[in-house]
Each structure stands twice: as C-alpha cells, then as structure tokens.
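This document opens with one chain alone, in structure tokens, the form predicted alone.
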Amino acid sequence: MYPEIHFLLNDREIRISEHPAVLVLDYLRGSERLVGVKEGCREGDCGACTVLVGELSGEQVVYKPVTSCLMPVGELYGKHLVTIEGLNMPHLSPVQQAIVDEGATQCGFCTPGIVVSLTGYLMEDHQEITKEGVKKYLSGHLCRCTGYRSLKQSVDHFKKTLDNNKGIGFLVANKMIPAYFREIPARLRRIPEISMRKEENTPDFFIAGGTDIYLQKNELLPESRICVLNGQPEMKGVFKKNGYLHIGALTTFEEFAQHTGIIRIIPYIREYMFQIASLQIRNRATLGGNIINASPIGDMTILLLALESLLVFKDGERSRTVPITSFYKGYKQLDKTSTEILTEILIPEPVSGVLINFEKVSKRKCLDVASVNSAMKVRCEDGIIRDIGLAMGGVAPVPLFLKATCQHFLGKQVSGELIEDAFPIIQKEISPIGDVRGSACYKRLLARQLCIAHFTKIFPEKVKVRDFYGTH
C-alpha cells in the first residue's frame, strides 16, 4: 500500500494510493478518463499533455503550465491540478474565443494543451498582455496543422479585455475562468501537511523534475522504490549568504532565470533559457537534476561549470562540499556516493566587472539538444584578464571545464591574437566523437567558433569577427 496522495483535481478533492512514480498523464487518462489531456511524444516536446499545477504561495495560488508526461503523481500532494476539462464553462473562454476567431485550430489534437498554457498566461497578474508573453507560453507546443501565426495573433483579442487585469480574481469576476477557482486557496490550506516518511532502504531512484529520468527509466520507475524529492521545500529557493548565492538543488530552470539575484549577475539569462527549453519544461527541470544526470551537453551544467560553482551533498547528518569543476570523473561517473543527495549549489558572488556569456549550437535554433554548448565567465582590469572560467559541452565524455585554456588567458591582454593562440590548446583539451548531432570534426570547429563568439560579444570593442577570417 502506498502513502495517500491528497490533492485537488479541477473542482474535485482527490485521495489516491497510487505508486508515486506513475505519470500524471497516465493517471488522468487511465484512472480519471480525462482524455482532453493528449498523449503525444511522452518526452515533453509536443505540449499536447500540458496541465496547470497550482501551489499555495502566501494567500494566493500560483499556477504553472507543465507537461504531465514527465511528472509523477507523488508530487501532486497539496496541489491543484487543472486539465482542459477543469476550464469548461457554458461559454467559450477568452482563449478559446480567440482561437476560434483566428481560425487557429484544425485537427484539434494540440489545441487543449495550447488552451491550458495560454490560460495559465492570463492567470498571472499583468500590467500588459504582450506578443512576447504569448510566444513564451506557446514555446512548448508543436502544431502540424496551422502553424503559429494565427495563435500569435490571438494576443490582439486578449488585449481588448485583459490588459491591467489583477489575476485570478479578475478572471473569475468577469466569467473568464470557472468560479470554483476562487475557493481553491482555502481548500488547499485544509489539506494536511505531508509527513515525509524516512525510507528504511535507499530508494532505487530519486525523482526531481523528471525531465531526464522519465526518458531514460520510464518503464522501471513504477516498479521501483522511488523518492520524490520535490516534497522537500528546504531544497528550493535562492538566497545570499557568506559571499555565495545559495541555490536549492530543486530550484527549477524558470525559478532560477526569474530571480533578481541571478539576473543581476547573468543579465541575459532569460534569453539563454529560451534556447535551452520550453517554459513547460523549465517549470519542471531542476538545476540539481541537470547536474546529477551528468549529460555531456547539459546546458545549465555548462553554465554552472563556467561559474565555478560548489556542490553541497548530504547523507543523513553528514555534509560535504565538492567543486563542480572536479565532480565529473568520467562518462556518468560522479564524485558522489549512492546515498548522497545534492541539496545546494553555491555560486560565488562575482566581484564588480565579471561578465558572463552562454552560446549554443543545435539543429533547431531553440528548444533543442546542443551539438556543442559553451559558457564563459571573465573579469578584466585595464584590458588584462584577471579571472576566467570557460566550459564546453558536447566535446568530451563529461561536461568539460577547460582548465588549460583558462590558464592560457589569465594575466594577458584581450586581443584577437590571444584568442587565436588558444585554439590549439582548446583542441588538445577536447575529445569529441561523431554522433547524430554532428561529426567530431564539426564539433571541433564549433568549439573554436564558440570561443570566438564569447569574446566578440563580451569585448566587441577589442575583438572583431573579421580578426579571425582566414585562420584555421
């Protein structure tokens, strides 16, 4: 018998005893027969299975669109799960009406997920509905019938009635979402706090965001002992202490990108995120999961490597700190025991003048797995490089910190010649292999080009692209 999972599903209160690793998608379609949630790719790419998950934040409930094909039911405890059926009213909602008016649907398979995501956008407190906002919430949806122009044009319909709205209360008052949403905060507060059971044995698998492990172990998880880490709120959030930014390992990509402390040190972080994953995935994927998955092309891992972050592990009452630059020992081989859990990532607070850049090349411009990705942190004084961290993915069996290349740059004047002299060092440090994302030769070329991109973007007055024409 599994622990009871107590949550709200649309306007109903639910108590179930399912294996906590069962996917929300499978529970909804199989047990609840809520088939408006569509099964498409089962990889988080298509968005057809998108739902809203609401969680108490102070007096309000904050809703986020996520893909239900990568979320375990064990994480639903104390939350509000909303499917397309839960948005049903006697009349069309503003989102549904806009889709009708713009002719933005044909077969309809992807439409329920799109309605759910765009409704999530409208449920935020807005000063203004924007085309960029609509584009952001559509980013996790694929449509093979109509394209996206008609969907993007729906912003004009939203703006007529929804600019300067005050979130959920406004939408309920104006009959734009069902009235039961008004009662959800009080109903969630009545659900008892979950009591975390101490596992007698080490779980077979730990599940954080699920965006990697469900792709790799989907069939094994419902038959295994698992621990759903997201029931531990102490492993979330960002705060400053003793010269470090402390980031809970369960902090999602989107929470990381929206935090003011992160934006201050990485001003373009939200632009980088659009290259990395859709909003629906960024609302699930965690920094800790990206690090522990140890993919050689993990985007956030590469960024945290360049920042020379520290990793905090706990095993019961014991704790230790490991530099991320020495954490990866070989392909999927980590400086970590099976019973240790990554609880925190520490980013040294940068001193004045530190600049950071992230680059990525993939088959699709955005939302795709990298062929090669790279991040660089650099600080100069009077044109002399005083601190630098350079990391690359897709060029070695592990996410790679280029120590020798960094050492080459330290203490030297930024110039085209300095960068060109680094190319042989980079080529010696990396060891790419050919695969579906490109040949080894292509990846070596990308390593060179991304190094150039870092310097031309960070130091445009000192380094020009034309400086490297004709070099090899």
Second form
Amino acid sequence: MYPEIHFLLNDREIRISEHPAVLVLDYLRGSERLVGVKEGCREGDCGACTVLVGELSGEQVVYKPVTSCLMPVGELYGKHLVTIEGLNMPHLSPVQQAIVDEGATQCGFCTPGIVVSLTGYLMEDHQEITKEGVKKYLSGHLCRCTGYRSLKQSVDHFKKTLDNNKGIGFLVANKMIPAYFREIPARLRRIPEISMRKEENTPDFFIAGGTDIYLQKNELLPESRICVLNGQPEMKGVFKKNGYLHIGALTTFEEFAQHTGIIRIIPYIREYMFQIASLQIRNRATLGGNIINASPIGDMTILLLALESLLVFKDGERSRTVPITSFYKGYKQLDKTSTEILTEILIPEPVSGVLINFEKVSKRKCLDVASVNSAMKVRCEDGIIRDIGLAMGGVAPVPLFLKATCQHFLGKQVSGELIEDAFPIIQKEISPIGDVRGSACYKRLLARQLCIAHFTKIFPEKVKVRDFYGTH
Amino acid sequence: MERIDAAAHTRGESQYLDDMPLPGEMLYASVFSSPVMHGKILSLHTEDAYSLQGVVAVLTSKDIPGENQVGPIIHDEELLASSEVCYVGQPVAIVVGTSPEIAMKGVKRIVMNVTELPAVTDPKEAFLQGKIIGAPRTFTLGDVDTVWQNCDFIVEGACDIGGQEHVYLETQRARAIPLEGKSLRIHSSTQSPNAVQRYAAKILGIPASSIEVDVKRLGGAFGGKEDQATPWACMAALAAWYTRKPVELVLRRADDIRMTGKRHPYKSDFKIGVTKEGKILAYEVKHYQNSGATADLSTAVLERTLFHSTNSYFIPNVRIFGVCCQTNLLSNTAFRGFGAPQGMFVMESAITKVSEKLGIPREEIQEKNLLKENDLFPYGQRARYCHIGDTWNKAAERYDLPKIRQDIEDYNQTHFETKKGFALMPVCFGISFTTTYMNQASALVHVYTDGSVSVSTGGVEMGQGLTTNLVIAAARAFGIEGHRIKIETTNTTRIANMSPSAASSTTVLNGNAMLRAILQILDRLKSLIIKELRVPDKDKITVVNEKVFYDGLETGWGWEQLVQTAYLNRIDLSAHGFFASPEIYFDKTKEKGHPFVYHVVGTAIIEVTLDCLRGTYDMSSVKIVHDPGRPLNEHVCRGQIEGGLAQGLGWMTMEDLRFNEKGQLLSGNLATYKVPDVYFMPDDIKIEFLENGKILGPYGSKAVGEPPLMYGIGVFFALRYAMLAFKPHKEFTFASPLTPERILLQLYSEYLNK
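Alongside the form predicted alone that was just displayed, please also present the structure of the form predicted together with the partner chain.
Below, the chain from earlier opens the complete complex, with every other chain and molecule after it.
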C-alpha cells in the first residue's frame, strides 16, 4: 500500500493510493477516464496533456499550467488539479468562445490543452492582456493544423470580453470559470498538512521536477522506489545571505527567472527563458534537477557554471559545498555520493560592473535543446578584464567551464585581436561529437560564433561582428 | 458560420478513438519490430514474453489465418515480417496483454536472431544497384535535346531534399471488437476505412462484408493515415480475432515516429536552358525518390512529382524522369502535397540558379515564365481557368512588391550581421486523384420524420473541416437550418468502396455525392407537394429557411410538415448518391491525358531575417493571394491555408530527419524532431482571396488541403537570398531542410577545421 494522496480534482475531493511515480496523465486518462486530457508525446513537447496545478499561496490559490505527462501523482498532495473537464460550464468560457469565433481549432486534438493553458493565463492576477502574454502561454503547445495565427488572434477577443481584467475573482464573478473555484482555497486548507513522508530511505530515484527523468526512465519509475522531492519547502526559494544568493535546489526555472534578485544579476533572464523551455516545463523543471541530470547541454547549468556557483549537498546531518566548476568529472559522472542530495545553489553576489550574456543555438529557436549553448560573465575595470567566467554546453562530455580561455582573457583589454587569439584556445578546450543536434565541425564553428556573440553583445562599443570578417 | 465541431473541441468533449468508453475485457497490443536495416530472420523467441503475467497472446506471421499482405498498390509488404526484415522498425510480432504497459514489457522480452544483409539508404545508390519499385516514368513535351543549342545559357545543378514526419498530434491507433460469428468491428484512426476493411479481411481470410470499419474523427493525419493506418488496424483485428476480446493498439509517439513512413526524400538533378532575357526554353529533371523499403503509395507519389515538376510555369521543351528507389529505410508514404512539393522545389531551385548566374532577379524569371490560359502542361492537359498570373499580379500589387524589395535592399545595405531575404512562391496544383478510378464517392442521406437529417459519406473528418462543409452544403441544398443536419461516422456498412480522404478532394467528391442524394429526396418531396398544392410545375418549388415556396411565393408549408406528410404518403425519405468526377483520364502508355478536374493556384511572398553570426533566422512575414473558388466556410479555408503553410515552412527549415549509419532514426521523438511552434510562425500572415468564377466543387468551392503547403517552399529561397546578401560570392547548395547548421556551415566554410 502506498501513502494516501489527498487532493482536489476539479470540484471533487480525491484520496488515492497509487504508486507515487504514476504519471498524472495516466491517472487522469486511465483511472478517472477524464479523456479531455490528451496524450500527444509523453515527453512534455506538445502540451496536449496540459493541466493546471493550483497551490495555496497565502489566502489564494495560484495556478500554473504543467504537462501531466511529466508529473508524478505523488506530488498532488494538498493541491488542486484542474483538467479541461473542470473548466467546462454550460456555456462556453471566454477562451473557448474565442477559439470558436476565430476558428482556431481544426482536428481539435491539441485544443483542450490549449484552452487549459490560456485559462491559466486569464487566471493570473494583475496583468494586462497582451499578445506576448498569449504567446507565452501557447509556447508549450504544438498545433500541427492551424499555424497558430488564429490562436494568437484570441488575444483580441480576451481584451474585448474581459475588458483587460484578469484574475480568478473576476473570472468567477463573471461566470467565466466555474463557481466552485471560489471555494477551493478553503477546501485546500482543510486537507491536513502532512510532514513530508520519508517515503524511502534509499530510493532508487529522486524525482525533482521530473521533466528529464521521465524521459529517461519512463517505464522504470512506477516500479521503483522513488522519492518525490517537491513538497520540501526548505529546498525552494531564493534569498540573500553572506554575499551569496541562495537558491533552493527545487526552485523552478520560472520561479528563478521571475525573481527580482535574479533579474538584478541577470537582467535578460526572462528573454533567455523563451529559448530555454516552454512555460509548462519552466513551471516544473528545477535548477537542482538540471544540475544533477548532468546533461552536457543543460541551459541553466551552463548559466550557473559561468557564474561560478557553489553547490551545497546534504547527507543526513552532514553538509558539503562543491564549486560547480569542479563538480562534473566525466559524462554523467558527478562529485557526489548516492545518498547526498543537492539542496542549494549559491551564486556569488556580483560586484558592480559584472555583465552576463547567454547564447543558445538550436534547430528551432525556441523551446529546443541546444546544439551549443554558452554563458559568459565578465567584469572590466578601466577596460581591463578583471573577472571572467565562460561556460559552454554541447562541446564536451560535461557542461564545460572554459578555464584556459578565461585565463587568456584575464588582465587584458577587450579587443578584436584578443578574441581572435582566444579561438584556438577554445578549440583546444572543447571536444564536441557529432549527434542529432549537429556535426562536430558545426559545434566547433558555433563555439567560435558564440564567443564573438558574447563580446559583441556585452562590449558593442569595443568590438563589432564586422571586426571578425576582415577578409569578407 | 463557426466550425461545426469547434465548441466540442474546446470543451475536450470531441471523442477520439481511445476516448470512447472502454469495453469490458479490453486487451492492449504492442508491436515488436526489427532492430536492423536488413536481415534474414533466423529465429524468433517469444516464450519469455508469453511467460510474463498478463500477457495473453504473442502473434507472429505464422498466426495470420489469411494472406500476410498489406501492400496497397504493389503487393510487397507483409503485415508481420516472416523471413526477412528490410528496415529498422518493421513490425515482426504483436504482444497482447491486459494493459498497455504489460504488452510493452512483453515486447521487450522478444528475442530475434538475424543474419544481417547489406543495406542501402541512398536512392541514387539503390538505383545503380537496380533496386527500383515499378518502372521509371518519363514525361516529355517538345524536344529538349535539340533546343539546348538555342539557349543562351544552360545551368545544371542538383537537389538533395529531406523527408518530413507527419506529427499528427493523435498517433496511429485502432480498436477491434469481435462481433458474433466470424465478424469484427474496427475503429480505426484512418483516412482510408475501405483499405482497413479490405486488408483486415485479407489478413483474416474472411469476406470484406464481415469487417465493419468505423471512423469518427482523426486527430490529424496529413497523409500519414492514408495508407499507413492500415497495418495497425489489421494488427488489432488479428489480435481480437485470436483472443476473441476487444483489443486496442495505440502507438506511443516514439514508436509512431520510429515505425511509420514519412514524406519521401528525393535526390534530383536538373538542367535548364534560358534565353538571355530569362525565358525558359528547356528543362530536364531526373528525380530519384527514396521510397524506403516497400512500395506503399510511392509510385503514385512519384507520378504527382512528375505532374508538378514545372510548377506554375510554361516551358515548351521538357523531359521529366522519375524513379522509385528501394532503400532500407522506413517505407515512405503520402504526405500533404504527395510528391508535388519535391517536384516544385527542384523547379524553383533551377530558376534560382539561373537567376544567380545571370544576375536577373529570381522573381523576374518566374514572372516571365508563368503559365497562361491554354498553355500546355507536360502531361497533355491545357491550363484552363488557371489564373496563376492573376494571383501573382494581385500579390505584387496588394502587398507592394517593389517596396518589399527596396526595403530589404536598404536594410541589407545598412546591416552587417543580420540580413533580410524574400522570395515569391507561385503554386499551381492539380486537383483529382491521379489514379482516375479513385475519383468517385457515395453518400447516404436519411430524413427522419421530425425533420432531422442524417448524412453518411465516405469522407473522414481529420481536422480539414469536412463535416462543417457538408453541413453547410446540406443545409443549403435542403433549405433548412444547419442544426438539423448530423454528419455520421464514416462507416463501411453505410458506404461501400470509398476512396481515401486524400488528394484535397474529400469535400469535392463526397459533397457532390451528398448533394445528389439530397436532390433525389427533394425531387420526391417536390413531386408530393405539387400534388398536395395542386400546382403544375415541380421546378418552381423551392425550400428556403425551412419554408416551402412556389414560384417565389410562400405556400404556408414548412419543412417539418412537408417531411411528415411525405412519410404518411409512403414516400422514401432516404437516398443514396453517387458522384464520379467528369472528363478526367490519363493514358500511362503515352503519359498524356487530362488528369485534373482543375488547378488550384496562388502566390506567396515570404520575408525572412537571417542572423548571420549564429545561422538562426526569423520568419518576418508571409503574404498570400490564394484562389479558393467560393469557400463554403471561410474559417475552414483560411485554417487550411495557414496550417499548410506552417507545414511547408517547417519542412524547408527545421524538420530534420536524421538516421545513423545503422538506419536508426536519431530524431525519433518530439525532443529531437522539431516542428513549428508559436514563436516560429510569423505574426504577420496575410491572406487575400482571388475571386474566381468557374469552379466544380459544391457551391463553387475549390479544394484547399494540399496546395498551401507549397507556399512554404519559398522560405528556402528567401533564406538563400539573405545568405547571398551576406556572402555574395559563395556557392550554396540546394539541400533541404535549411537548418541553422546548414546555413552556418555554408556561410563559414572557410573557417571549418581551423
């Protein structure tokens, strides 16, 4: 028998005892036969299985769209799970009506998921309805029929019908979502809090956001001893202490990108996010998971590498800090024991003048895995580089910190020549292999191009792209 | 009017195959497939799978009671490989279990011993080895050989065109339910219920009449379920036959991509001769189609490549050669455009190369050679009502082509690391199944005594808007409101011998068949009412807005009264309608004829911005003038154009099928095979319609499904324009898809290995 999972599903209170690693998607379609939830890919790429997950935040419940194909049911405890069925009313909601009026549905298979996401958008408080906002919420949805134009057009309908108002209160009052949403905060509060069960002392797998482990171990997980990490509040959130930004390992990409402390350090983090992952994935994927997954191409890992972050591990009462730059020993080989858990990531609070840039090139510009990604942190004093961190992904068996290249730059003046001189050093440091993301020679070329991109973006007055094509 | 199914779609209440309530005792099937490209099967060990708790059956070719054959045109495709496997992913055995997970686990326990045989993946190499399917085909017009000497310039080149995965959001699936006696009902996500019926019967060795195939709707198909839905339905049928229980087979995405065919990759060589003014005098092209392991629909796809090899242009001297080359890859199949996109891509490449060599703008050469009324296609048909020039001129004028060109030139003068590019893409696409006999359809219409109407046709709703179009046409024909019309599932017991829903012809064929049935019922009703009203002229009776008029005057009779009276007078309120497209034929011995009822035409202008540092790009805008006839429903029509465009843009840019040297697909899931997303598609998409008179579809509507895909071809040449703006003296290839990798490696070839 597995521990009971007590949660709300649409307007119903549910208690189930499923294996905690069972996918929410399989539970919804299999056990509940809520078949408005569609399975399109089972890997978080198409969004057809999108549901809203609501969590208490103070007096309110905050809803986020996530892909149910990458979420374990074990995480549902105390939450409100909303499927398309839970959004239906006798009349059409503004989202549904907009799609009907625009003819923005053809085969219809992706449509329920899209309705769920866009409803999530309208449930968000205090923000103007914008075209970019609609696109952000459509970002994790593949529609093979419409070409998206008609879906994007729904923004005009929302603006008209909702008079630019958003938020759950407004929607309930205007019968734009079912009335039961009003009672949800109280009903969630009535679900007894449980101290996070120590499900397994030595689990086979720890699941954080699950967005990658479910791709790799999909069939294995529901038969293994697992530990669902989410729900441990001490491992979430961002705070400042002793010259470091402390980031809980379970902080999601989206929480990270929206945090004012992070935005201060990495001003363009929200723009990078559009390339990194869809909203549904950003709502699930965690920084810790990205680091431990040890993919040589993890976007957040590359960023944290360039920032020369520290990793804090706990093993029972024992604690250990490892610089991320020395954490990766080989392909998926980590400086970590099997019982150690990554709890925190520490980013050194930058001295003023530190500039950061992130670059990523992938087959599809947004929401794709990179061919090569790279991040650079640099600080100049009187034109001299005093501090630099350059990291690159997809060019080695590990997320690579380009130590020798950084050494080359230190103490020197930024110039085209300096950067040209760095190219052979970069090429020596990297060792890409050809794969589905690109050939080895392409990745080598990208390494050069992205280095140029970093410097020309950060120091536009000192170096220009044109400088590197003298023979043009 | 809104789409008939839109509201239910948005509520998640539209039922797809496995959304239907589960029958008790349901079993689930999963498929074991070949891990190697080519090999002799030495032995197949299924005992371990059998011993797994919950596994009910493991079925191999030996368990097939009928004929182990599903090849649609040429009988070269076994349902389950018996002695030899010819590609990675070829089905060999089926495991049936009490849950999908158990069946999948069973599959993992099957062991097959194989002696590997030599394999080939390149179509030209296969051709040289004599591995071809069917006979090579050649279309000719005029005399290319003698005309080369009259040309001022002759340019030659080669294209390497990539395939494309369909990515229908709903993967392949079927549910088979044993009925009493030796009969089965199969729910299949298929564009071709008739094919499922025919092959399931053949596999089981029973008459077609013992198999009922029922199709409610498809979650996308795009050609991928025209022929390749059949095997999965047959496997479910075989499993249900064997176990006497309902069996469902749903492919997971990774299995679907790994095991199903795609758009055909081509290698093509061209030679084009022009005058110094850019008039094309001669064009010769050789298409080597990568058909994959079996024939499937490849020969028909190739035929359409030949039909559309000169796209929208009149070229007086042409020789078009094409051959289906058999390789050890997935068996490629129908995909929106059906061979035409490849033919058009080569034509556009040839024109582009001429333009680059001569320094004449691409669009000038295109315009100079556009088809005019009565021009001859290489296949012997004359261009009639084929207003390609009008769409071109309207696009140039409405979207201000001179300004587009000027703005781009100005931008490129003042920008270094980003460049803009544009291209025009005219499309002329013939409508009909090129296999003439397939241009037939039937319909069954019932009127019930309460005035409601049931319509069955052989057409399958797959998102293309068939049901909406049928409701509109039926309501208009009867003169009643749309809510009275119900479009039934597509079912082989109601409609026999239906053609697949394909070739953009589903509404045309089935809509016309339905109208013929309706006219019969109306005729009977009119005969009744002139008797009742004691008026002489049946032809003066009309039904409009549910009211009966005589000679334009209200008679006081309404629809319901009319129907009830007819019933009481023992008038037949049901009718069967049949339609066959008129005037089409094609003589394959001469390669001449009149294969198309008409052509759909249009012109697109595509603008892009290229990041020359990173090799990445943005679609800036797509502006189209399209000839839709008189669309029955504008939402449906625009949706088809925009969706087709998106697939075309994806095919040319990011949709990249990569196999390793073992023939395994590397881009075998949606994490590695990318399709256009909301950010990729431009915000600026404009579509104007060309008002056009003479049309043959129901109420003047024209086919729309496939042609818009080919607008997307323009993006390749727009990107190439931008690449040339950055590196004007470089030679670039005509290899697609034009991924950021292909762009960067070409822009910076001199920096490689440095």
